[in-house]
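The form predicted on its own is given below as one chain in structure tokens.
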Amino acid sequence: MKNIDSRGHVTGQSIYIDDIPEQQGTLHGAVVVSPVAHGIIRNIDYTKAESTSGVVRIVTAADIPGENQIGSIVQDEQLFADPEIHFKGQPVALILANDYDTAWEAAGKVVFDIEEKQPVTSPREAAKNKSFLVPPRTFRQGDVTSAFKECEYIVKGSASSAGQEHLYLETQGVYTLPSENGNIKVFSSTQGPTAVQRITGHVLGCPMHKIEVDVNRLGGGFGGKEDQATPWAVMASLGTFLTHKAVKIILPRHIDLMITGKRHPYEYDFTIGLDKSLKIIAFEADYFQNGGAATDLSPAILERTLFHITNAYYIPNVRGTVYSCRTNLPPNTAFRGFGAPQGMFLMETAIAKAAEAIGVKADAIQKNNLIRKGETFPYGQSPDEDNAVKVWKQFDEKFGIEKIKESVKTYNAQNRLTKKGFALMPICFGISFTNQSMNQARALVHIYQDGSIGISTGAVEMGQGVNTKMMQVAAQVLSVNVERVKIETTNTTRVSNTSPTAASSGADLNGKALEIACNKLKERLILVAAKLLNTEADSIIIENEKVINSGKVSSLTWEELVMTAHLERVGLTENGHYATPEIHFDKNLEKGHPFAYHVFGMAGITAVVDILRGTYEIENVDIVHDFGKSMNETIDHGQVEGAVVQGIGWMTIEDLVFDEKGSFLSNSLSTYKVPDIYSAPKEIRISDLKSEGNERAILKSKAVGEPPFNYGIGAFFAIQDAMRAFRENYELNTSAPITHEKVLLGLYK
């Protein structure tokens, strides 16, 4: 089945926040931010604001009925700073005018007297101050110090990996209404509606229930739209509130660039053992991730960092700790990944560089050591399956390890001013939310009286085509034809106390309580259809809009049936709710089962270095990845291309640039790059792994959003083994992203 939102995407013809038709009077607001990293407001000169012809109100802390915080885990954020800025951007106001340009124009007009302090910028001197967001946490397995004293190779380093932007296509927006009876309708760009409920609630000090979030869809989050659409959406209800009139709110794209959170960046200490069969015996780690100003999702991407700190492998003696560390930037937040990919850029660092120091190739340690089937990660589960070495053997009967080293070998031998690099990349993730209670979710499904259906559910269409999947669920329980089907909008008074469409988890979760719903509906159907054959139901089967009875196809189709149910009083809407069994975790032991299963695979990247320029292209991306039994190969495929291209831009060209003051530098799109057609790779070849899938994922196919952005952490290793290959000498740079310029400069050092 086709993504069904293509053609609208196309033509134009796909609503997102900015086209919904604005009410006679709406207001639109512009944000005012501090132009300072860290300091106390003394005061602030709103007169030529206020003045500006337009502006029709400008509103602050003062003017919040309900309590001026906005944080999610832990409640220390700030909707307007008042009276201490912590980042630079950090809002403080809101102008609400006539126009968008008076707004904005207004918004550049206010004037700040604050007494200025010298920000922290860097975590490790965060950490040296005991400046933590929330309190360290380790996971272990195993006696590394003892273990160490066993091995034959042992290695220390340090390494870093910087932040990335969302960059999603629609900047961060909403529109909000006002209804009736003091309630507010909002239309939000974010994942998390329950959260912008919740929150907008807690902010006005009202009840959830006066607040109507509704989610058409979203152009682009990654993660950026988690809990950092929440903030936007509580000041235009706000607003909202306070005047009685409609307010919108869409970020320019510099300011979103300069005062949205990122990736976080993780600075990272490591020693790495092995015995003389390179086998891993010990690997201990401290990681120290910068969170920003504030709590924001910290903890949780903590959480998950722990869990993927060992990647696919298995090691019997494990101590990693991570510390959040509380710096003056923007409060940083979910990215595609959840701070996964930082844990296992670390582990692939502490093998290449394991590697350096023996005089192997990193592969041969990778292979020796993947997990299997019966061997627990560090926080205590095991895979199901042996798919890491299923993914290794397929990767190689595919496509040629040996081969391809071969290939690169005799091209570095013949060319002298260019150089080819190969790294593999093997990954594992887990599938759910660290979070026990957020794995759960809802679907409301009406069968209509002329056969059409409708479906709610919690999931929130980005790009990823998860409101395809879910016509596909619902169309394949039910046995009907797609064309009856269709997709309402992710609406919080439909469907109520969503999870946020994060985790990769968003078609699972929500596929499986539309599964349930849609089930249930069958069964009553089922049960008219065998009482109007005069029949049992056990002989009853409805496929293809046809009902089968005792094998042979009766005369009663899929209109009537229904038309007979709803005449019959057949209750024709029914709710499903699912929440994934067997999920737990001790915080405590920081042992348990958090996964309701594992996605494994496997890069192989081919890089071409040009040494007089230092520049690189990414040649080939060939992939094993498992998929389960993919419910729609064309849009899994999808995803992990752009998936790939994205990882790619974290490890190569995605640079970050704050100044010592908490200034953004790279806050514009001249200035902040992110692979485009020119620097994709010229080549991503995708191979299914042979699997039977897991019952645990929707229809057995597994999720597959966040797992394949871990593969573009090879081109960083691809990139400099071509650089090896020039200049033999070489030694790993462990900072990334491994840029054009550090290349240059790591050539000819």
Given for the second form:
Amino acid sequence: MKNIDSRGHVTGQSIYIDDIPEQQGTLHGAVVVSPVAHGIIRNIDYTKAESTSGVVRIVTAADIPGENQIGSIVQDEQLFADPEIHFKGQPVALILANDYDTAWEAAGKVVFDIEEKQPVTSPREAAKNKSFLVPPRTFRQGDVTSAFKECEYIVKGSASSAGQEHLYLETQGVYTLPSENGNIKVFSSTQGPTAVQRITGHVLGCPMHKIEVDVNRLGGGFGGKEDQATPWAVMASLGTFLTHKAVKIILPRHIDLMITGKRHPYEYDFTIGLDKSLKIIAFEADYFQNGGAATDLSPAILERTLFHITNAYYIPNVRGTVYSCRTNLPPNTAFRGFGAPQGMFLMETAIAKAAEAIGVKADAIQKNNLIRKGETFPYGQSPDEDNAVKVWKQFDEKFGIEKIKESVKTYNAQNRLTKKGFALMPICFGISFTNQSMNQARALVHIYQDGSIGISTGAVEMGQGVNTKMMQVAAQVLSVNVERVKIETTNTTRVSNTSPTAASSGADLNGKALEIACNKLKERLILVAAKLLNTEADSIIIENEKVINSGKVSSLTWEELVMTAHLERVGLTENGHYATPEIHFDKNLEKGHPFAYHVFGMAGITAVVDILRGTYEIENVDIVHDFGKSMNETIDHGQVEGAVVQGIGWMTIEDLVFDEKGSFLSNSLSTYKVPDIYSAPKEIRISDLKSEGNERAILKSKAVGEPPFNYGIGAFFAIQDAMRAFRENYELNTSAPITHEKVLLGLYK
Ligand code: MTE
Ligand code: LUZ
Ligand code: MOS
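Given the form predicted on its own, state the structure of the form predicted in complex with pteridine-2,4(1H,3H)-dione.
Zooming out: every chain and molecule, the one shown earlier first.
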């Protein structure tokens, strides 16, 4: 089945927040933001803004009827800074005007009097001051101290990885409508409708039932709208609450870039120890996460880093500690991978450094340490499948590791001014929210009198194709043509208490809930059919819209069956509730079984470096990926391709630059480069791992949204492998991204 949104997207007919027809009298909101990163507000002068023609009202912290607090895990983030400012770009007020231009122009006329304080931007500096968002956490397995004594090789080092801007094509936005009795309808570009509903209620001081959140689709989220779509929705709702008018806020791109959080930059210290046979015996590391000025999702991201510190490997002795450091940057947030890429990056860096010191190729170490069934990750769970090893084997059969290495060698012998490099990147990603209670979902299904079907779930469509997958689930379970199925918007009035669509588990959780609801309806229809055909329920099946009675196709059509059921007063609406079974985790022991299953895979990346310019291209990416039994290969391959390109961007050209005062300098698309069609790999070949799939995955089709992001990490090592072909004594640069500038400097140190 094709993605149902493809046509609308390419013809411009898909509806995003800014495309919703405006109600008469709609006000436009502009956010007034702090001009400095740290300080105390002495005074704010709104006179010039207020007197701008077209400005209707200025909303400040003083107007909040409930609490000026939007923190989700820890309540440490104000909607409007009052009186202390913690990052540059922090919202302090909202200007409501008759049109968009007037609102943003007036926002620029606000005059601040701030007592400035020294900002902190480095996580190591914050750690020195013991300035943490939450206490550090440590995962352990075995005993590293005694294990290091047994090691033949011990390599120590430091590393860092930068942040990353989400660059969803649709910037943050919301449209709120007033309703009677103070009720508010919120159209939000959010991955978390319930978070918007709950926090709006909290700030307005009203129950959640007064707030209806509706999400049609997002023009991309990538985690950037898991938590950080909330403030704008709350501000607009507050505007509607105060003025009884519709309010729209759409962040201009440069404001969105400046004030929203990004992927967490990390700094790392590690020690890795191997025996003579290249088995990794011990690994020890400290991770300094740059959390920014408020907690946001940092504790959950910290946790996912710990779950992935050993990537796809079994290491008997491990100690990893993550420090969540408070700095004066915008609060960093969820981004595809959610801390796992940082964990995997350090593991691969440690392996590459060890390989460099020992004088072997990294893949000799990688291959030798892949995790197998029965072996445990530091958090106590074992993989259900031997897929790490299977992936490696299938990759070698399909693409030929030695063959690729030989061709790179030959190329380098024949070319002086360009050099090729190659790296392998195995991955293993745990599927489930690491917070157990979030692993639940609901779905609502109506079968209408004419046999058509309307489905609602808690899943949010953000380009990943979850709506298409939901329609497939309903059509497959009810065994009807997919044309009969309509997917409704994601709406808190129809489906309540949703987890955000995140952790790659949107399709699994909501699909399972939907499967349950559809099965209940199907059972009921079978009873009706049995009565009509004068037989027992267990001799009836519904298949491709036909009723089959003891193996024989009856004359009863789907439409007749549905209408009869309705006339017989049989309910044609059902709810499904799903909670992932068996998962658990003990935070005191830091052990348990947090994941429904794991997704495995491996990429081989070939890069070409221009020796004179320091520029590079990613020539090709070969992948064996564990889709389970993919329910939609077009969508799933699209997810892998998009994720790979995004991962490569993080490791190569995307460079966030802040100055020491906490100002974001690369806040335009001319200074912050994301991969475009020219810098994307010339070729991506994807081979599906031969697999039976996994029962915990929807229709055995494994979650695919985030895991393949991590393949991009291979580009960091492939590029430096090419550099070593030019300069034999080149030492691995462990600071990502490996920009063109760094390559040029590294070639001619
Ligand atoms: N694909 C597109 N096109 N746009 C997105 O915003 N977000 C990613 C991934 N793929 C994203 C995407 C992230 S961060 C997640 S967690 C998953 O999609 C969420 O959707 P799923 O749970 O349905 O896979
Ligand atoms: N969000 C979250 C996530 O709240 N918990 C998670 O475990 C997670 N994992 C990946 C992406 N988002
Ligand atoms: Mo994705 S980072 O879980 O939204």
